[in-house]
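Here you get one chain, nothing else, as structure tokens; it is the form predicted alone.
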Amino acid sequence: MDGEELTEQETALYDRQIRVWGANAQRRLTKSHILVSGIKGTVAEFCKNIVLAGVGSVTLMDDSLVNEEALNANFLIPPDENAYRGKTVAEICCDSLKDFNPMVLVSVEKGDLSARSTEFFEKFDVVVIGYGSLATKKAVNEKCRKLSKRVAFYTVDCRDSCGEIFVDLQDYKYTKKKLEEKVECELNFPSFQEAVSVPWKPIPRRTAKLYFAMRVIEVFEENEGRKHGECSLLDLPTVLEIKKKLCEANSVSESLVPDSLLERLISGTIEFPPACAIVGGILAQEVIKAVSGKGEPLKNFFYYDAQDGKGVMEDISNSFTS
């Protein structure tokens, strides 16, 4: 991403942020290149916020079309049917994208993306998958961490008022203040399958409960078959019966999980708009950290609960077994 200078036209468009982190930081964004899977209410907040920061290139996939559910909370999807009408959901937010900013390359690659090859994923510098399903989200990092330059990954997943974000930076090595110097700092992130792996026993009982909830709802869907989403209030007794076997499996009490907020997670289909734009709000910020090296990022996870209004950050890793 190191390479040529800010343009004249850059540097007048993105004055007010470069006065906040810097010309390199901005340099360092306008070269990067952003792919996006799955496109709701809240990646497309994270859409607008990484183009108007002036990113060099975002790649949408979604090949869904547009039904009642996107229209609640993806913004970027006009409300007239005849503007829509035979797009996918990747192309209509690829056009109002670029509404945003013309500096901005964005464009639509079609196709599944968990069939992607290694190679396709090299020419990335990040990749953010929304709403994905638990195999999806384990091979696609998996193919990440398998090639020759660091590929910044993250998931991000919203249901009812509740949302969650997974950050993998591989082995990070980015600079912050301290008093009045700047301090070179490293983190070293494990993979999503060794995130999501961590033997729930030893992990501290403060931790955010969203946590376990989400990993219950992930095998339900992986279990039953289902996309992203497709649950109910139906379903309730058989993903009960999941939680249970987890928690026995795990050793821990089934006062982990509470029963109250799997019933929402899966009866909640509809996202909340505000959630949508807190958290993809917060998943803009991290994306943009990473491209330019600059402040401490999140580490691994992130939860947020509208009921409460309270953001935590959550660092699950192998550590608390060793």
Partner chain sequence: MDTQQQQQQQSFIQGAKVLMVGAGGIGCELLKTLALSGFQDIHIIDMDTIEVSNLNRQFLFRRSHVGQSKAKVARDAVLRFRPHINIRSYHANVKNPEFDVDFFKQFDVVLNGLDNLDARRHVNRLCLAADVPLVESGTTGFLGQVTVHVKGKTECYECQTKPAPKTYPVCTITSTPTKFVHCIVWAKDLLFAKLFGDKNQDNDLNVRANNAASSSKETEDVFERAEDEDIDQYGRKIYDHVFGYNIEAALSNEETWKNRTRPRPIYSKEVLPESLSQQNGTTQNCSATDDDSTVSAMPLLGLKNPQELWGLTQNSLVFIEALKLFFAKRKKEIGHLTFDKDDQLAVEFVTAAANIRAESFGIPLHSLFEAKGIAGNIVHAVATTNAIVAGLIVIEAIKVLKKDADKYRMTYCLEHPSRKMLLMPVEPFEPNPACYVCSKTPLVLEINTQKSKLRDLVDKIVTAKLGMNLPLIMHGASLLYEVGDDLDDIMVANYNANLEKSLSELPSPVINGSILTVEDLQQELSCKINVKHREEFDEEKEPEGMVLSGWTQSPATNGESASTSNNENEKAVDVTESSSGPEMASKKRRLSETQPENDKKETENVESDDDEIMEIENPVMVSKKKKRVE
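Could you give the coordinates for the form predicted in complex with its partner chain, as opposed to the form predicted alone above?
One chain, no partners, no other molecules: that is all that follows.
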């Protein structure tokens, strides 16, 4: 049934969350279409969350074959080799996710995300890239921005027990209630390209170190032609070289990016399940907010590090230089 009102079944199922964000927000959720590319632990958590929330559809893209490693931190894949042999990660996850909420359309899209045309993305309200390469993230973000329809864009990356989320909602208008009055607000999000190319010198000292560390790793993987997570401690010397060059180019001290952090990120490519749950949860909350139009969105980076236990929002754009 596809009327304007929520069905009786939907109202009963979503009762507890309707009490959080309201029936109108729930209606908007049920009409939304989410594209998800790159499925490992954190993204599996994210998908579980948005399916439970009752989005309209989830389209999964991940052609990697299921293997032992994929089983780690991904509870959507049953450990039965007979069941998963020869199937892609997206295919297996699709079956599991449908189970969580039969009212959500979950499907698989094969192929390379970066090869898709701009029109392809128009079908979606939200695009989430998990564990993507620098090139892919840039290309897809650009395509999303070209569309006249506003497509919300997110990237997520979890290494060791750390996580990074990037948000681009372009020009986002919403109303805020301040002291019994309604105030119109607008946020302008920088593109992914801009956000990762911000000169380091003007960025406030107390900004999460993970921002800089992730940029170093991004450059390393691009330079060396590596896939996401395809690195180890043996690469440390190369990574530190890149860090040195970047710091020099930006006229900042090397202490800005602790070596120990870089070491953690390149040697701990296996995700830490509790961090997956945390980062996947935060990401889902953000997507739900953007789709429902309720709640002040995170702008524009989120970092989590299990070692210090902090989950911080960082607002990084070229405005520092002005």
